[in-house]
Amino acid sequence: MKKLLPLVVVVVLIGAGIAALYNVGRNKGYSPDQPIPFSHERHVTQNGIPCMYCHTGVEKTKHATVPAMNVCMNCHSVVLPDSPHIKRLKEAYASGKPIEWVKIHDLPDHVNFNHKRHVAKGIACETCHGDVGQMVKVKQVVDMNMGWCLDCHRGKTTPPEVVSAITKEKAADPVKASMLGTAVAPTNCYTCHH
């Protein structure tokens, strides 16, 4: 029995590790409370602020980034300054201490997702993040797992306007057409894992 116990422990640990990896990115419906309530519905839909005003890195880097507090203060130094939530924001800004926002869309470390490339191809933020402009409290609307990404890269769930643009690019560039085949984006491992 003593010889069997270490083997059982190893098997259980391996099983737990595999189960944990299987669930990475499968956070559909995840909507944590944030340190300061933030309504995308108010900012995007009611006030017409585009995603890229606050998420400035999305066109230039692989990260969308959580906005720096000075971006918030661009407006909130005069807009709703007496709100208790804005007062907390101002206090944090004045002290130089960041707000500890809770990450919602969290991919595993072994995945290299590039926002810049997707934005450049015309993929709307809503494709992956849902209609955030209607969310008072942001939630993850899809399981961002490898199969979900590959379905889009293979053209199964790709937005029609993107498929149309890629089809035109392939028609104009035989090398690109031969590299992609029937896919609309690369599906080799190195595309996302490097």
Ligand code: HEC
The other form holds:
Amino acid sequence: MKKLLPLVVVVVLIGAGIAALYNVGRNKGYSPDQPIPFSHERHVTQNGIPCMYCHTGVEKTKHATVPAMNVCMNCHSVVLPDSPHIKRLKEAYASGKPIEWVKIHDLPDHVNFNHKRHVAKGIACETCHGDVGQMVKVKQVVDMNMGWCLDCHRGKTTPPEVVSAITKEKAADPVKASMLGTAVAPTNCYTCHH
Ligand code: HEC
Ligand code: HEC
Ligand code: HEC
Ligand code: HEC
Ligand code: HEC
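Switch from the form predicted alone to the form predicted in complex with heme C (HEC) and give that structure.
To see the whole picture, the full complex is given below, headed by that same chain.
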């Protein structure tokens, strides 16, 4: 019994730890001022510019990436040249000193997240980021904690069309079906942690 006790304590501690981690907050509501007041509402909703025009990495790589200044200059070399904000943009571009956008959504380094995998499955930007196209200033609208990831991987909060696509894949692939069980995406620790 005495030999077992430390082990039991460790197991209980890990259990309590994981339960607590499930709900650790991750910046929900965070909406910092940016060095240049860039409005998604004005670009996306008023001027119809698609997300991928600027966030070019999102379908192809792990990172969505924030656009480099030459992307802004595609338009702003001619659009609103007299705006003080655009003048600052041009000065920064000319001096080669990039604008330091404040990162809003920011997971710890030990977490492995991949945009491409999620976007390829048809999960909309809005599911995870809210209606950014309507935002004058970007705001993080969900708590990006472990529970948030897992609730979707377990199928609890997954968009219905994603659930049905993966249900079909499981029906056609017994190996996938046995690996996932009732889940729609892997829930093993090493899926998300390096
Ligand atoms: C004209 C270029 C442009 C377009 C179009 C655009 N974005 Fe952005 N996006 C930016 C820039 C610049 C930033 C960094 C400044 C900021 O946060 O406002 C940004 C920031 C973001 C962020 C926050 C990044 C962080 O630090 O966490 C998200 C999320 C985002 N965009 C999603 C979208 C979505 C979704 C769409 C389409 C509905 C979209 N963007 C369209 C340029 C663009
Ligand atoms: C595809 C074209 C396009 C791209 C790319 C683009 N913009 Fe714009 N931007 C516009 C248009 C159009 C407007 C609104 C013009 C209007 O309302 O008269 C605008 C307005 C703005 C304004 C408002 C200026 C003011 O004083 O009202 C800012 C700031 C701005 N853009 C910054 C940026 C930044 C930073 C980038 C790069 C991340 C960027 N834009 C990329 C087309 C673009
Ligand atoms: C399944 C959820 C999910 C979906 C869908 C999603 N994102 Fe993200 N996004 C995240 C997470 C989580 C982060 C934080 C990543 C980090 O810090 O490593 C993030 C970060 C970002 C960033 C900051 C830069 C970066 O790559 O970390 C931008 C910009 C962004 N997302 C844009 C988009 C756009 C545009 C779409 C749709 C085409 C999209 N996201 C779809 C969850 C999602
Ligand atoms: C709205 C639902 C949703 C959210 C939220 C979500 N995921 Fe996923 N994730 C999925 C789906 C569906 C897949 C399966 C994609 C496939 O089958 O290719 C997936 C796949 C993955 C994969 C690839 C797994 C593999 O097969 O190797 C990783 C890694 C991952 N997600 C990490 C995360 C992390 C980390 C978060 C939270 C920051 C997160 N996901 C949030 C739905 C989601
Ligand atoms: C679907 C993705 C996903 C899976 C699966 C997952 N985690 Fe996490 N985990 C996260 C995310 C995202 C965070 C960051 C949460 C935060 O910082 O708010 C996190 C944070 C943690 C932390 C906190 C580290 C710190 O910074 O304090 C530990 C420890 C951890 N996870 C352990 C586990 C263990 C053990 C498992 C398996 C039982 C597991 N995780 C499975 C996504 C996942």
